[in-house]
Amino acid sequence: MKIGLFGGTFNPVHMGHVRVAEEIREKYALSKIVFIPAFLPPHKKAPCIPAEHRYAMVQLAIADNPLFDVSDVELARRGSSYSIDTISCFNDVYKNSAELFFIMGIDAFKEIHTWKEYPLFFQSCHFIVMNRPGHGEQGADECIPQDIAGDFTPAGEEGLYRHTSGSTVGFCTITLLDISSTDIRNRIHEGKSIKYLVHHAVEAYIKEQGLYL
């Protein structure tokens, strides 16, 4: 199996999240994608609603796609949600029965040198790095921290780099839906419509729970 791990605050989850997940799943022939809401994201300054609400909204947003799943591993662990701990947890679960692909955006990847124990990431799983259309094809030379750049070599396929451990980092351009969680929160606070920006079930949940007012 090839399993994608898609972490984030999902505050709230929106149609842009599920669309890029579907594109990545198809492009890399992943068996499934697991959405992983963070309990306490260490790199996010914007306040988040309780993780249980964000988890519930992801459940609603992906309920009609059997190739999508959601994990509460970071909620159960509590405390700061460090990706290296999450990757280790999934490696323990699947052991050698699946290849893991950690999915993240190019902006987050450029800051990966600030993440806990980041050099260990590349020994633990594959990476899929999403780039925005119109931002150029950025690869290892520009994005991988200089102190470990020597551990990577081009893998033959465009945008793919191989680590000395055998894992890969793939850079790909995805269709960007210009939707942001920040804009959705602002719209709710201002009493504006969020229809078609989020799944209709997520929209209903937000209204029922009185979130982001």
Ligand code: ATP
Second form
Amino acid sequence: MKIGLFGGTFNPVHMGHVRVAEEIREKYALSKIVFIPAFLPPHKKAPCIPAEHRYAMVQLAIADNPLFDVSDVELARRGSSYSIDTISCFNDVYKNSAELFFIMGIDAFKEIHTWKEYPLFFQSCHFIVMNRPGHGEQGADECIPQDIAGDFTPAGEEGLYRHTSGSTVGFCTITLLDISSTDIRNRIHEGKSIKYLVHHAVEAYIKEQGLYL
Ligand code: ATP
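Switch from the form predicted alone, shown above, to the form predicted together with the ligand and output its structure.
Everything in the complex follows now, all chains and molecules, and the chain you saw is the first one.
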């Protein structure tokens, strides 16, 4: 079994998130994708609405897809949401019965050297790194942190690198969707439409709860 772990702030979850998750699931033949909303994202500068709202919106956005799931592991843990703790929790649950693939955008991966215990990530699971509008065409040479670059070798396929531990980091090209939570929050704040940028159930939830005004 191959499981994708898709961590994020999801403030709010948008169609970019769900579409890229679907594309990655298909491309890597993953059995399912687990969306993992952060309780307290250590790397975001913008203030976040409570995690319970962000979790509820992810539930609504993925409700019609049986191959998508949402985990409350970071909400339950509370405190700063460090991905290394989350990966280790999923490794404990699945032991050797599943291969784990942590999914992230290139914008997030470029900051990975600032994440808690980041060198350990590459011993703990595989990584799938997606391109994103506005973040260039950089490959592994520019993105894998210098101090651990020597632990990786090209693994044959284009954009695929193997760590000395055996796990891989794959840089993949997906359909570019220029949608971000920041833009959605700004649109709401300015009284503009967010129709088709978020799932209609998420749009309704935001309205009902009066979020991001
Ligand atoms: P914000 O605008 O508030 O920074 P965001 O739109 O980047 O939010 P996050 O919840 O931070 O959303 O994203 C979770 C993960 O999804 C990150 O790894 C991010 O790179 C990736 N991601 C988000 N939107 C896209 C997109 N449109 N295309 C590709 N990857 C994306």
